[in-house]
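Next comes just one chain, in structure tokens: the form predicted alone.
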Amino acid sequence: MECVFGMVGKGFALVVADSSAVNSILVHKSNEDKIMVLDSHKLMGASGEAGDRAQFTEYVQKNVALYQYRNNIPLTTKAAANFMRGELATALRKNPYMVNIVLAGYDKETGPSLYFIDYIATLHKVDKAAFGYGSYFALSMMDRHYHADMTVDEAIKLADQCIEEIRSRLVVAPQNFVIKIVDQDGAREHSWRRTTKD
């Protein structure tokens, strides 16, 4: 059961995924990294079908690196949000993508910001966003206590928080989660939550 989450605070963004890499009944292994560096700013979190989640993300990843060879200036966050978008919409109507994204980004102008991209195309720029069946543990923490101007420490109190939540109330938690910052320094690994080892 997939989870992807991740919120905006005070001159960054966070995404939180699950690690699990599940079929059926089984787990196949428990150290899957479903979020994306895109580019030295820029985050993907995605959930989905496992074919579908690493072809689309690796399409989008290289995509963005070409056109920054061709244009020697990067995409915004926006810029890309709207290329995925687009990219989603072209293969609703030929084969479709079962792939939901939470793309985080920072650009000097305009700071952080966060999308919610769904498999059917949706787009919107959020706050706060959440896929996958934990997503109803994590939005629920999240309205409960997020604040604009959250600080990283705030922020990774309130994902260890969901993380606690849903792998206390779903009945098939995933067990180990992967956090990722992006903020004026560029996108990095944060930290890893494990219960169970690789």
The other form holds:
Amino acid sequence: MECVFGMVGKGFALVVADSSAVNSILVHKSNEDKIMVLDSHKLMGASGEAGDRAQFTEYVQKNVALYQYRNNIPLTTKAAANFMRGELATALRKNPYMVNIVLAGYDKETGPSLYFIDYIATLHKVDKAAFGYGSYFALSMMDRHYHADMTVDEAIKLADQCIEEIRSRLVVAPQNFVIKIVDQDGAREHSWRRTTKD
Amino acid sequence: MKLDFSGLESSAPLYGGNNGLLCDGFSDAPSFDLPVTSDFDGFQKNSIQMVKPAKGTTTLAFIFKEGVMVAADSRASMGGYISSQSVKKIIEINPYMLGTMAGGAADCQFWHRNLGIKCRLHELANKRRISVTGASKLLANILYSYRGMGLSVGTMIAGWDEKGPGLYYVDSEGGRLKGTKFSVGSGSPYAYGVLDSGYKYDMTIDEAAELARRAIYHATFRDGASGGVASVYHVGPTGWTKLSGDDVGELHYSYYPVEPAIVEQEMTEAIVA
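What would you give as the form predicted in complex with its partner chain, now that the form predicted alone is on the page?
Okay, now the whole complex, with that chain kicking things off.
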């Protein structure tokens, strides 16, 4: 029931994720932040098995930081995406990580970019991506209303439409969502969409 | 129990008689699949068992103004057999940190003891106490490395460090959650109900202890795998203290005392002429 989706706009990229931590029928908490700030200009929204999600995203975050310390230059979004895919692929036939990732980043030379990374190490550079049961609703909404070079307000409006659709049509819809944005000023939290106050 | 479906079968065809062209898909009466089982009541019972949390216990912990309140029951069950009513499910890791036990007793006891050792080593190496964040991360990483090998641990690490009260939920699937209110075990849905409705951040220690005790009691009332004694601990700035340990049977009669039945007429000996 976890939903993560994202899209690219004019000079920015947006990632939206639900914030529920669920165990069978119990909701343990509904303000869990699943969009990790990888470094100053990268966001990684992850969904999947509890332990794998936290462990894999933290592993990637620390390795990205290590690269920067060693080489005095930050990784590009493309390089980070390929690193993640490589790690998932290596582990796939032994001890697979059950995590799906939407990676959003801003590079000075190439601008905003979005990457779709599957749990079986699929990698695609895309304009819009979605994972989870919510993707059934979010993908068609985005296909219909998305256009290149949207402004922040247009993109937030589209994200809100997707969230509303998920809330009204998904049988066990997540209660709260978090929206994070990355642009030339960096990666930061944009806002929350709450129905419960945890 | 065999259900009688003869009423669902339709004798007359729905559409256009026996015209092969028109009614290929429409000659049968509308029907839907029922679960393929002869034991329909057992099926319903099994589907409830499937979603119920597996670890036979009730433990809970929450953060409030005065620190962390930790409570648990004390029953150990093996299937339908109650093997003990006096299990210590709140494990004292060190004087300012507590862990709760849900799942395999041996797994919880061993790994909490191991965590206590690692925390002490950290203190000796760094000349300062380990934080609750750090301790829970140590445990979560160990459990993550044993993922899929059959460990069964659903624990909460509660403590007081430099940042104030801390509470983490850690389980054997490798999950680790930071939060203010958790309940773990087969009785946890029942406990969550009482806990959520009575929780306020501004409670006194006594009010919080009573809320914790009441939540454990209600869970033991409804869940067969929970029972025994409801223990309540408080973790404050100077460490943990055990507040109470009440038998839930006695708690029941203190919350719901037996009203003496109103006797309308007493029976007396029949007068024999």
